[in-house]
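Quick heads-up: it's one chain on its own, the form predicted on its own, in structure tokens.
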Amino acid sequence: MITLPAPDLSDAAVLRLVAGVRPCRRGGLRIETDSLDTPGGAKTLVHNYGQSGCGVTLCFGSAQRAADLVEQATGAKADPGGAAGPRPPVAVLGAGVTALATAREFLSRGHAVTLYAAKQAHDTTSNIAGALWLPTGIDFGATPDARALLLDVLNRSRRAFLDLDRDTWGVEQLPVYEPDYAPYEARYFDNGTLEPPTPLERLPIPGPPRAGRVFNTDFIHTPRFLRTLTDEATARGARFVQRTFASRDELAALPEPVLVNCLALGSRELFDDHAMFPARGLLLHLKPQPLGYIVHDGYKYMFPREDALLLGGSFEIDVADPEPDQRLCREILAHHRRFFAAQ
């Protein structure tokens, strides 16, 4: 049997402890429309948020619902016979992968831009992460309504994926081995956007012989994908205005008649949206190593990232600390060293 290539997990190749905070929601998706008063009228509002520990999975279908809901609220869609209706300006409110996607979507349907945030992209938790194509740490939701909206999302995303340029936006397939004991969630496949795992009798990784299961999906490197994304962007006109809203009344102000918020985080003090929580997850990145395969089990993972090898994780709830914990962070690299020891 071939054995893949054991990763190097010394401590000589460490290069830094990382931790992100995932925007996470009770109740799953928030993609609804809203509407925001001011002295000259209503705006039209657009949320789009709750993605959780998901987002570059969720992001391209979620955008689409998001400018669906805009065109329906603003009458911007094309009718039978071809001719389109107005295509009014949008704020897009922040900068992670989900409002880059956003303002992608509605600058491809022909609308000025502008995306609000207090940080660009390279500064987001989206750029650390590693991000595997599958709907994991999300709420699925407990109504049929909810559970339809991600299924919907999750195809459309699925769509949108394998229409990209694949070594243009980083996207790469890659086997992903779980051992037996790890956590097997059949609606992350049940849904029908990626095929079941098959089972193993012997996972062929390096370290103690066990039993498995193996599956196949997109990898994305997240440094090259956002890139990619803000490089879209601006090539069709958005910009970008660096800023933060304490108040809706500050969103009022705002030139533009339609908004969409994807503040995520942002969401639960200034929609007060208290479905809302953090979630920190840590990471360490590592040199990298091409191993050509990735590691899962459960909030412990390994993702062969083009700029480094990552480790992780961990998903501790309402935890908004952005600094690693250096004793969880020993403790996952133990884990790994562990999962990979010889005989």
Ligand SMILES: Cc1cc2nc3c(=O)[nH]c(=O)nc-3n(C[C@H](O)[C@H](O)[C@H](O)COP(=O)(O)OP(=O)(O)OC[C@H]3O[C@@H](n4cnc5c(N)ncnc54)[C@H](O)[C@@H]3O)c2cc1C
Contents of the next structure:
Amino acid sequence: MITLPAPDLSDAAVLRLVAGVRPCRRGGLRIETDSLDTPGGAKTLVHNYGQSGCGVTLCFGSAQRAADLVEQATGAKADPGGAAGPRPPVAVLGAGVTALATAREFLSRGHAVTLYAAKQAHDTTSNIAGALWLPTGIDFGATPDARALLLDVLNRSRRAFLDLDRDTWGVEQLPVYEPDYAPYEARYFDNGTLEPPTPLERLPIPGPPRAGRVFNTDFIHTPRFLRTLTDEATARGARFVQRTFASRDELAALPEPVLVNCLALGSRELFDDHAMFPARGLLLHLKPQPLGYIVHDGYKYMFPREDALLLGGSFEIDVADPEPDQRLCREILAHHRRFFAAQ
Ligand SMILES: Cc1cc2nc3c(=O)[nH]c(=O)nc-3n(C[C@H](O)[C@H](O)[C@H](O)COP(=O)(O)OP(=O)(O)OC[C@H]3O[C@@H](n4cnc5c(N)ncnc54)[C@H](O)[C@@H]3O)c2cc1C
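Okay, that was the form predicted on its own. Show me the form predicted in complex with the named molecule next.
Complete assembly follows, chain above in first position.
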């Protein structure tokens, strides 16, 4: 029985083509303590990058882990008003979702925060993401420690998402329908953050009859989510500074004694991390359509974001060109038209 509305995929509904570049990393997340030598002594540096294809999903958990590392590294300095004085001011490098969530965490722990970034949130990959709350497009890690880090980050992030005021943040739970030929990733569910999918003999969506499965997860309307993060940080006194860093010396010259690196792909050059690689994703934006469900078939997906219906997509490894590929976009549209074609 078909109960759900069909999307309007006509030429007249197409608004624009968009491309974003995911900050992927072989080996998965890097959240660890480092230091930066300066003439005045070493500064604490904590890395928080490698979120790859699911940085929105991981943002709050990775922010908490990074803040924990800063508190461990700075020891007594983290004791507010204690013998060693107030909490140290923090320079958060970047202004995408990872940096904004990190700033939020430090602000809530009583640190003064300045965010330094070449591009502000609306102009980053983070604003292009859909975003589905699911650990997709990331290397789960080759070692038990790497896998444990990702699972801890996922669990913390899940709890933080559940605590949000959903209207303010633009987060809603939606059913996600997957045809049964779509790849099934048990590891997205066996970590305990989401209920596993329920099999369905027939998906309740328009198009040819097909079996599949459904699960529920959060959908994050990223423009509203990023605006809320930015507004909240500003209201709590964070400063935003437009800066492009070309060397570690420039970072060392910042006035803050603690730096948290959320520079995503920028970490490849600045920190010689050649495990980082770009993976381009293409999207078509169609006129907004509040369909109330998601279709997900690996990187062929449909997300009803409030500002546009998003049709994905692609995962093009080592492609960093932010220009949308017209031919591939036409293929994405043709795929979705076939998927929903009336019988
Ligand atoms: C098409 C697409 C769909 C996606 N869908 C999802 C999804 O459904 N769910 C999900 O969870 N995730 C999704 N993602 C992934 C998600 O967008 C990323 O993981 C996330 O945005 C990474 O955030 P970030 O803050 O680490 O990096 P970015 O958003 O790239 O921000 C990096 C920041 O660092 C700054 N910077 C970098 N280098 C320098 C430098 N040298 N000097 C100064 N500043 C610098 C930039 O200006 C920017 O402010 C998707 C991505 C794409 C492209």
